[in-house]
Amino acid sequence: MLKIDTQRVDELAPNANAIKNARKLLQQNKFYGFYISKDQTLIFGECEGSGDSVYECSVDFINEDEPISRCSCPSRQFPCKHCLGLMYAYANLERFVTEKIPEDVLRKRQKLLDRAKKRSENLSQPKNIDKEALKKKVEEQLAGLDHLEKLMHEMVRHGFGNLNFDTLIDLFNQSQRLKEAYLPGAHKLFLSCLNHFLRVDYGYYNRNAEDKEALYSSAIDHLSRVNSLIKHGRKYLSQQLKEPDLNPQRDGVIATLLGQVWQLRDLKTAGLIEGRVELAQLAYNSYPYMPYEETIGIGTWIHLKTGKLYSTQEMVPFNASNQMKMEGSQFQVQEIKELFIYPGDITPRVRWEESKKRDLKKKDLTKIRKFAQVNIVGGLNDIKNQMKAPLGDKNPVVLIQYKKIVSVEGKPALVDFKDQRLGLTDACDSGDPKTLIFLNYLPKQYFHNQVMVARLHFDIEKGSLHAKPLSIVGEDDIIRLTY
């Protein structure tokens, strides 16, 4: 029997406001009938909709973990209001009769075979390419390159102490012909630089003198980060002019910070792929990233075999927030056919087609402890060298088992079975929302000989690495702090 129950229903709506729509159609009755395929992987059924109009809408569960919606209305919401009713009364048990799958869902069913017939054919097959385009393309990337220079050195011509309102704003815009270079990780780079002066939710003059310091401090290392991307972006852009069959996973750091968009068989190809992979998620959060109008999403993931932590990422224009649903907070193990790991040092990025969905058992939860860093020190020394190199990963993941969460002078710290502390912060670049007040509220035994999933940061100002909490796995559970 199909198992749909009004949780699942609401985890795949795109919103709230969906929600309670699709609610007020079954109250009111506004659905003709309700159908069910005989071997029960699709549900299917007639809406009213508005005027005399009658919308034909269907749920798919031939991959019951991705059901896919269709609906004749006019919505670009998916779920549809019509579709999400059709769920919520198949979960509150309406009577559904046994009938024929409608012709038009066995075609569009045997166009997503072909498709995905095709999609693996294509992987397969070795990228053709057209050297000349390339050419074009590295040489305006050098340009932009060239142009990103002229910014950094305008920026430390004017000073960060003079640096205005207006200055911030003319770099801003100069920085937008790097999009056009096809630079948008340069891009992004540059902007994360700029965004330590030009902020939404509060302003630089608001800032007290020492808060101005750690300002300069940060700001001047995304600079060194920003002239350590030009110099070996420049080295690697040039190389590939002269092989253009250059493999990008050669510099695959590099070409991904300039903005490379890996495509799966490119990643097949240099053979960043694993088959048969177990993930969990530990935690997700998500911000908004004003400068480019979008919703960036964050999921952390452990490898349950081998305990390697991964990171997906979403981004969702807002203008498309009502239309397009972020995964977001997953609670269950994904059991995936093919893993795609783009380049990247502690917490790759990683990516996948296909994948089936399993309850997260106690003894997932035990496993996933003992991967845990026992030794804050010399356990994080090298993740703490690494993220001081110019262009290594500034905030990384780690899973760190401590003997207890204490307060020093007033400040969270955990501390190590060798009675080695850890400073526990708020800060961090990443966009993360502030975690630390939630510690207020964690049961007792969560203070004590567990284990905790954070985002590291080095405070460059002080020298000393400090650790933003996203979770706490437990015996039995995973609490977490971010959203």
Second form
Amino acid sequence: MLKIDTQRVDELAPNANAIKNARKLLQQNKFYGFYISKDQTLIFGECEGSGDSVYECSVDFINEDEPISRCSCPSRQFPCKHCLGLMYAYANLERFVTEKIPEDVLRKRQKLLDRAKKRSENLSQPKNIDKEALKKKVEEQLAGLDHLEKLMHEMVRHGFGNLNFDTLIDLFNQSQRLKEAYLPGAHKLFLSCLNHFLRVDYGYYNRNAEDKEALYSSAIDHLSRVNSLIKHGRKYLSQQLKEPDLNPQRDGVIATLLGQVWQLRDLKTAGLIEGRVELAQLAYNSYPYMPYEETIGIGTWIHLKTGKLYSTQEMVPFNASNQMKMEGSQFQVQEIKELFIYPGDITPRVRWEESKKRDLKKKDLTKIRKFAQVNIVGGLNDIKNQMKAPLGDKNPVVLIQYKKIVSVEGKPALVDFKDQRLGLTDACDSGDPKTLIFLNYLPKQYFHNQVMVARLHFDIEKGSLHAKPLSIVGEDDIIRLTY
Amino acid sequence: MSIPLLDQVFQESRRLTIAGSRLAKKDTRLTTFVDPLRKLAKKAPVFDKIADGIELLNETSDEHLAQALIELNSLIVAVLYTQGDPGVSGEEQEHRYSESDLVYSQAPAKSLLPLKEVLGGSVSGKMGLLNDAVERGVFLDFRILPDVFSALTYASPVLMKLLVEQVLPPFGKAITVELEELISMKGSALDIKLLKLLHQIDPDGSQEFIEAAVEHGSKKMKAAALALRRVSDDLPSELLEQTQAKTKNVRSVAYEKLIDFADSEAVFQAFKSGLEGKDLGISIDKIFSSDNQDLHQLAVEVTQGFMESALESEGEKEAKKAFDKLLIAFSWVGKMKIKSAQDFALIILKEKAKLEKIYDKCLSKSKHYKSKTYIVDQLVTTLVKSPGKKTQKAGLDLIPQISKECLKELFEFSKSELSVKVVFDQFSGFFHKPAGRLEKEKYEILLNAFVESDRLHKWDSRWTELALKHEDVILVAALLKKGKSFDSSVELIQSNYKSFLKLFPVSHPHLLLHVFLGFLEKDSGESILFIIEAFNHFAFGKNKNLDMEIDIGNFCYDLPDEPRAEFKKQLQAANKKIRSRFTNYGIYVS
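Switching forms now, from the form predicted on its own to the form predicted together with the partner chain, please provide the structure.
Once more the chain from above appears, this time first in line as the rest of the complex follows.
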């Protein structure tokens, strides 16, 4: 018996419309028949299409955790509504007749195996470096950094208070050159600084005086990061120019911030890989990133053995949102064969190719809760030291155990078991939405002796460290405050 | 480490960054910090670096000023990061929490994001997606609440209804604070809906807010709040005062609430003066919906008084007032169950002719004059709906006298409330060949009401007989359109199908297919035979009609699975000529 329930099918769906349409197909009895292979690895069927056409759809569970959907319809969504409908039918216990696996599915399975084999061979082969091309690329990157420095100087020469809309748009347009100079990371960092003044959604020009002051301080912080990246980036690239065989892992963080595209082979070669890992997602948030016209999805995960926190990143361009599927929130534990870890410090980015899923159990939650920091002030000192590094993670995610959540002069705060407090905030640079409001909707038990997944935020203007709640890890469940 | 000094230095370097680096050189305010920084550097060498940074800013060329200022900022920011204070000072209070133990389901981002998008703007297919989400329980997630609340402010009536009636109620008391913040005392449609919701989810807790709405709300808000306000068991003297309020809505709500205290003499008197005064319309309906016999009797007596005034009225003004009051009061009293009310209904019927005469005499030249049948229309409308059989019969007997405007309402009422036999007996007269213009109009009104009727409505079988007799093709089609209660009618048509089929090619060929659908629902075996006969009739009969043949041929091609099997079976038994003609429509049988 395949493990398919409606929640799982919802998770596999590319979007809510697909779910709605798939369910409609079933309600309208559009399927001509439901079939299942003898070994129960494939479900397939025929569905009425538009006009006279009949679509042949199938969902292949040869790897049960990563089903492959195939359909003869012209949709570019995967799975399409026909395959989703097939899965809903199975989940709803429709009668599936045992049938032979169709020939073309067998052929496609074989192709898939061949491709996986080839990819695995590629992963273990050392990468051939075209030294000439690399040299050219590095030279362009260095020129890009010079350009970035010019832009940064222009901003400071003008003065933040004198940046009018035209100047900002001009800086924005000029910064596009950084993308062409293989510096997407540096470009994003500069935009995040420029965005303090540009972002229309925050209504900079309509803000009150106090908010504007906070914005200036935050922009100074971001510009310091840009400055640091230029300095360290130049050093790293000059070194690479001298030694084309240089392992990017040596200065992995710099390379990543500049915009190095890490292939799994690179990470494997650099030894940034861990076998047999179990990760549980603690929080997920997606938000639109306007300058790049893409939706960014950030997942926060915990290593169930070590308690180390990791993050995943998905980026889907707006115009591909119908075709590209975002993994989104994951409620099950991922049993990962090989975890690829990107260079980073507090919550490094990770990726994986193959995984199996299992339900999150109470003992997992107990384990996660044990990894939390008990002492707020003492526990955060190490993290603060990492935050002070100009290129360090300025908004790291932490796991904090609290005695209670209270309200101090109308503002929420965590109190630890030594009665030390940590203020909670909605402010954050990472694109997370406001979450404090959701505390009001939680039952009383979540206000005592629980564990909070929070993103730290340092307010330079006030010189204070606050935490933004992302989730609460209870004894029986994880209450997510973002999505 | 001296934080105040560091803060001051940061404030100054920040000021220069905002003003522009061109002004940073030899800035006196920043330069004054060099010496204090040097002194502090003995304890913490990092201050030396900051002092160096300031001096570099003073000495460097204009070209490098921007970089020097950035370097100084970077250094200060790095030091500030190590100083972050997580403490929050002040008195602790309990944080707001939900009184329910229920944690609402945590839907995946994939389900919530489209909802957020739909609620935040104009996305096509909006309602479909939202209804589907309600059905799947996706809305049972508190993370979508901020979007729901902000969507409410611009929502269309349909969206507002969905959000207020289906999405918000499950959250119960957890959202009372937000609801109170959202409700404005101006009393828009949304405010009133939300006030009702607030009362629904927290009847006790919302009373304070409701009191405030009564005090400070607009007229509409006040009326809505009064209806929701809890009244104490003591005689509500405030309510009695409100029966004298200027706003009609407020008085109306006050009467509604006072019904529960009708045993009190003061309340009885308030209703008496309301009925006799300006509040007849808003007090008599409350009396009707209550079970209080004394108040019902009061209403009958007051109405009797109105009738007497009407009968005695002479002038236009006097007559208008008396007739208005009489007809409003009678529309309620005539439907009351107490014996005196039913007796009064028969009395007023006896006075019908006199009343009509006075009405015509006093008002026929006035702008307030409605029509010649106005009195009979009003009386019959009430009598037909009266609970007494005698009075109802008297009303039904007067139907031929009523106006065409009144006819449709009574037909609809009779259709849903009276037996199929009574409906046929009372209304079939209108379906005889209409002679005059008025009769024709009345016939068309009823025919439309027939056509628009619910397909599952049950009719007396004599209707079909009547329709066939008069060759009324629209009536036949309306009666048989997918209907299921025409066993005898269907048999009747099947036995006379040739004369029946003759009706259709005249002007309404498409109606025949509707009739076929009606047949198929009843009994596919018999009906299929009939459809094949009809095909034969139009393909080869005397009244050949190609359009009709094509319509039936295509209809047969599109038959659903079950009747299709039956159809093929019966077609096999048909003659070769018919079988071969059906091949033109893609239907083959061996």
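Residue numbers count along the first chain shown, from 1. Since the structure is predicted, the reported quantities are computational estimates derived from the model, not experimental observations. Basically, rigid core = biggest C-alpha set you can superpose within 1.5 Å across the two forms.
Novice: After superposing the rigid core, is the C-alpha displacement of I62 2 Å or more between the two forms?
Specialist: Where the cores coincide, I62 shows only a C-alpha shift between the two forms that is less than 2 Å.
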